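Take a look at this single chain in structure tokens; it is the form predicted alone.
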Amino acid sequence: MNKINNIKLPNESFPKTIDILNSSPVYDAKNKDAKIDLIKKLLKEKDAKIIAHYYTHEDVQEVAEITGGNVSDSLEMAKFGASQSSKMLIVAGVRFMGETAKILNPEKKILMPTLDAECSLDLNCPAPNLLEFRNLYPDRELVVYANTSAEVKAMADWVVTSSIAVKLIEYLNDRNTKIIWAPDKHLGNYLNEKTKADMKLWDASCIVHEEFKASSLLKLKEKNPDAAILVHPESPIEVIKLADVVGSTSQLIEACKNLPNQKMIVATDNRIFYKMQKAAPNKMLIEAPTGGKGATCISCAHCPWMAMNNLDNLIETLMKEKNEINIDEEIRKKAFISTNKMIDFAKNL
């Protein structure tokens, strides 16, 4: 891995998980049916659809499903939003997902339950720093993960999600393209191992997936020798090497459904269990172990920013039409080029 030299990452400004959780209102799951009924009414009045990520609370996923919205990975979220005629999209996830929706749908009003929902990869890949890094390698194409800001997407040659990352890097490598990859170093390492492409890697990681530990996973596997191990490629390479299946959230759900194993050890955000259990109701799902013990873990297999999305702030957003995503139009136009290339590339797979 080629780490950044003489470029300071903004780790000192990166909020600690405990601060995030302490500053977030506690979600009251009572009166769920009444809240869902109100959301249905508001969606109809506002001509809006909900787009939710697999990592959000199961109540949010449920209301998105039953109101004709979408629950999926970031690629399918982007594709769904671009295909809708609704005037308004409510993006339940983290900020870059709302920005992606706005990049692809400038004519629509894009709202989020909260604008405080960030992503460690996005936060640790600021556009000015990445531009400085890119300028060190002018002969390379810049490929950025979707977990980045609109400003980063605007300077990129390609945007990619985990579901198509291997295919895109193979495509570029077949054309002898030298690559700068940003921001997830673990996914970058995985892609490098799979494709042997010539890649310079940015040094950032997901706070959830980085906490999965190979040594603890091996011990869990010893206790469950008949279990299949499903791993998201944002995990450390030592964890990835233990996997029976490595893939995006959608790909892991499919693997859970199709593998013959009755037990699944799952190394990704544990809110994916909602859709996994629906896809494979007779299978046992086991969380892969994280690095912490007791209450000391950083992520405990759930993104603290994804946890900020709930029915309460979803209702408030719809009622007040607050938390709107706005992007400078020049930046949006540039970001559209690389993001739309991702959509087109995925269509041809």
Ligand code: 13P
Contents of the next structure:
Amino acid sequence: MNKINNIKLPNESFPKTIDILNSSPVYDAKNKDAKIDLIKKLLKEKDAKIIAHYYTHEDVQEVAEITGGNVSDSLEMAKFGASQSSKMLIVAGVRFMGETAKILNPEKKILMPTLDAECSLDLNCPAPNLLEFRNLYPDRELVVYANTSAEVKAMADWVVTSSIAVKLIEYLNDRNTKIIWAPDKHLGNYLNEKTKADMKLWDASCIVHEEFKASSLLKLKEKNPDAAILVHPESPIEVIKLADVVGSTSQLIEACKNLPNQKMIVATDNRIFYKMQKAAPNKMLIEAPTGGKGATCISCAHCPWMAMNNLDNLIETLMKEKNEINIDEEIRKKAFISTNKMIDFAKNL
Ligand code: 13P
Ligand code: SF4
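Mind pulling up the form predicted in complex with the ligand next to the form predicted alone we just looked at?
What follows is the whole complex; the chain from before opens it.
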């Protein structure tokens, strides 16, 4: 029997819907080559590397790649940052990714193209509310998704990303550990289905993945019976159930490359297509639908916060050394313990 319980705190006051969809800066992709040349020069001058997520604009991914930086999922971003000797890291993604880099690399200067790039999971899981929730279950270990603030990581027993979440929950379940999982309820539901662990779930979701719809995905599959369905586990469980492969962004790219199918239906942020198509140039990539008949999408399969990163604010950040991530040292030290446990756990897999 699944031991699962979704909890909503009675006095929720944190944001459930976020009106940020029109706040991305308008990016003018003109003069790309000149911008990339300038970034190369600045990176050398400042002894810096760019770490970018797959959901950022392809120009940002490209410049990270050709300058010896990194484009990857959130676990690999954290590992790459920790493996570098450069003095400065520019994290092109969302705030929790910059914070994770600082947690693991306090001696490095961590800058971000914008500090406005949030994540709906992080925003909907404030540390004081989570503490209240945690206090209801003193016999449970708190496992938090990496998409959380440094304060939340500081109170957690474990931090985990989607690429190793099943493995970690299996590991804890094998030891009869009872779990509080926060913040992503969809990933929590998936983990619970997979492992049957005893879990209490926080109630938050990703505004991008939540929009994928099982009914319209099924119709798309009927039209493309030879396609494999690749799904990120932040999607609703009904969508996950239709998947041939469920995994982190890097794992989905690997699956696209390795599966025999020529067509892929992909349920994650559509900016992943840039690297996915490079990894599998001959495959046909199809976006999973974000609505049923008559429905309109809000995020339309692209994270509005990831979209805030571009070559212009990357240049400005490097030039002015602005948008630095700073974390209170007490909090950072505590967050380091749970975050570093994740890195060690991943090493031992
Ligand atoms: P990955 O770790 O799979 O890249 O996921 C991060 C994320 O925020 C997906 O929405
Ligand atoms: Fe957060 Fe979703 Fe954006 Fe990922 S895609 S950063 S989970 S809001």
